[in-house]
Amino acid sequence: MKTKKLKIVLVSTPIGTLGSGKGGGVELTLISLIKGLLHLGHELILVAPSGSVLPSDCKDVDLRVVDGVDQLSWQKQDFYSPVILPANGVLPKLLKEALDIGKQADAVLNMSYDWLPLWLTPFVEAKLFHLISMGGVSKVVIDAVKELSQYDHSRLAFHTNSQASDYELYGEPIIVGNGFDLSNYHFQPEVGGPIGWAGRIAPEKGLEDAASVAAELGETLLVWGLIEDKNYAKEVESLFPKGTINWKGFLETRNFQKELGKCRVLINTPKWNEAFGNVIVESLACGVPVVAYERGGPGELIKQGITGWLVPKDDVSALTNAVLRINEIDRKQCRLWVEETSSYKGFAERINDWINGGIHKKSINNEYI
């Protein structure tokens, strides 16, 4: 069936410019979504912080940029922290621009995890949808999601059931997963190789546990990612013998997947309820099996004994033992699972179905049916 062409305004993360790595997995998700929605024939306008850059295959997007101070990520705040909007903050400016354009669009899709866009939804002319990118790390955001779900549940979507379980919802969660341009990830069949870890270098990612595994095995851990917390990075490095960690930095996808694919295993050690786990899918796309804590999104992405091993939360000994069993995993099965579940085209189709469903909902006396 032919997809009806929509005009969709996308709101980028206010945490940093696209291409900087500051936005974490949201950046990768947004680029994949843009490619998929363009493939479906939709007209896209992206509102993002000044300095944002897009890959060449997203050139058909109408990019609008605004200046402003980055919003502080909720990952860096306490659960009960109040809402803080910095002077000249970029978040209100992103929303003003997007909502103005959205008056003549079919939908506005917000990718920022914050209270303000959720709270605004019932009061604006544009149809504002939200792809929630994190688990419940903020009380005010959790409450805003609850209120919006009661107002119009169709405006909310989540990556995994584990993530959605952090929120009190007035209906079954709309789960859209995630998607990737798999042509950017090359399957590497060779077994052996080093141990890898990837993610933002911040306490909630649990790098120290992966380093413990490497130290126990007398190996070097290759670490990719933006060092978000320099003090944390120094502290972790100081805990282990010199050379245990090899800092590889933040790499764009082409170079990252080339290096990652040489690993025999990726270790994933979240200390919080990960909404999805992009790096897990990226690793599997290269044929690299994953060992991870059974917490949040990774618990839904890894198929036990097929694409890797799940172990109890925070059990470093179990992580080590699972790494020792990694050669039992067929690398071809890792790539096959990703191809079957995680293409960017499939992701865009799920987003398309969700937004279309919300656009065409009817309301009677402000109660949605």
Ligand code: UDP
Contents of the next structure:
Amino acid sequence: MKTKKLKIVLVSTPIGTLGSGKGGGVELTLISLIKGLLHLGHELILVAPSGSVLPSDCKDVDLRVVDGVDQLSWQKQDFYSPVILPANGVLPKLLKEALDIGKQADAVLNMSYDWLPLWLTPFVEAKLFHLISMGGVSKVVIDAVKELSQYDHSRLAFHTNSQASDYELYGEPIIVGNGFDLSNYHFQPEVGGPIGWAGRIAPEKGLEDAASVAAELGETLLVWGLIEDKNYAKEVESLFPKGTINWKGFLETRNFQKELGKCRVLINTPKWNEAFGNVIVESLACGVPVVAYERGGPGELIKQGITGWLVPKDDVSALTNAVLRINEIDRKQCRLWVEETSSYKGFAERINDWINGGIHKKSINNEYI
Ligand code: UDP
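Next block: the form predicted together with this ligand, after the form predicted on its own:
Time for the whole complex; same chain goes first.
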């Protein structure tokens, strides 16, 4: 069946500019989505904080930028924090612009994890959809998701079932996974490389447990990612013998995958209900198996004994033992699994089906408003 071309407005994360790394996995997800939706022939307008940069293969998106102060990420706030909007905040500005353009579009797809866009949805003319990018880290966001699900469940989608299980929903969750431009990731067959870890350097990512494995094995852990919390990074470093951690910095995808692909294993240690876990798929795409805690997205991404090992949550000695068994994993199987499940084109098709389903839905629960 031919896909009807849509005009879609995308709302970027208000946590930082695209390309800064501050937005975490959402940045790469958004880029994949843009490529995939363009490939399907849709017309795209992206509203993003000024300073955002897009890769050259996204040049067909109409980029509209707005100035304003970054929103504080919910994972840095308490679960029961009230909603805080800074003076001259970028979030309301992104929404104002997107909802205005959205009046003449088929859909507005919001990628920011916050209360305001969710709450606004029933009251605006534009058809506003939300790809929820985190587990339930905020009571006000969880409540807003619940209310929106009651009003029109089709406006919400999630990356994984584990993530969606944090929310109270009025229907089965719509799960869209994620997608990657696999031509950017090169398979590296060599075994016997170093051990690696990648992600934002922040407490919810559990770097200390991976460093503990490295210390136990008397090896150096290569660490890639944005240092979001400097005190945390210093504290983790101080816990282990000098040289246990080799900070490799935040690299852009081309260089990140080149270095990551040399590892014999990636260790993934989420301390929160990880919504997806981009770095896991990126690692597998390079042929690097992953050892991870069975918590959140990683539990759905790693195939036991085929693409790596899942171990019980917070069990550091199980992590170490799994790293010692990593040569039982065939690196080719890791790449193969990613090719079968995680292309950006497949992701865009799932998003396309979700949005089309929502646009053509007959009734919504007007009693809710
Ligand atoms: N990343 C990167 N360069 C690096 C290390 C990480 O671009 O040197 C990106 C990686 O591609 C991934 C993101 O950082 O998209 C981390 O996303 P993930 O879903 O793993 O965790 P999140 O930060 O969203 O919690």
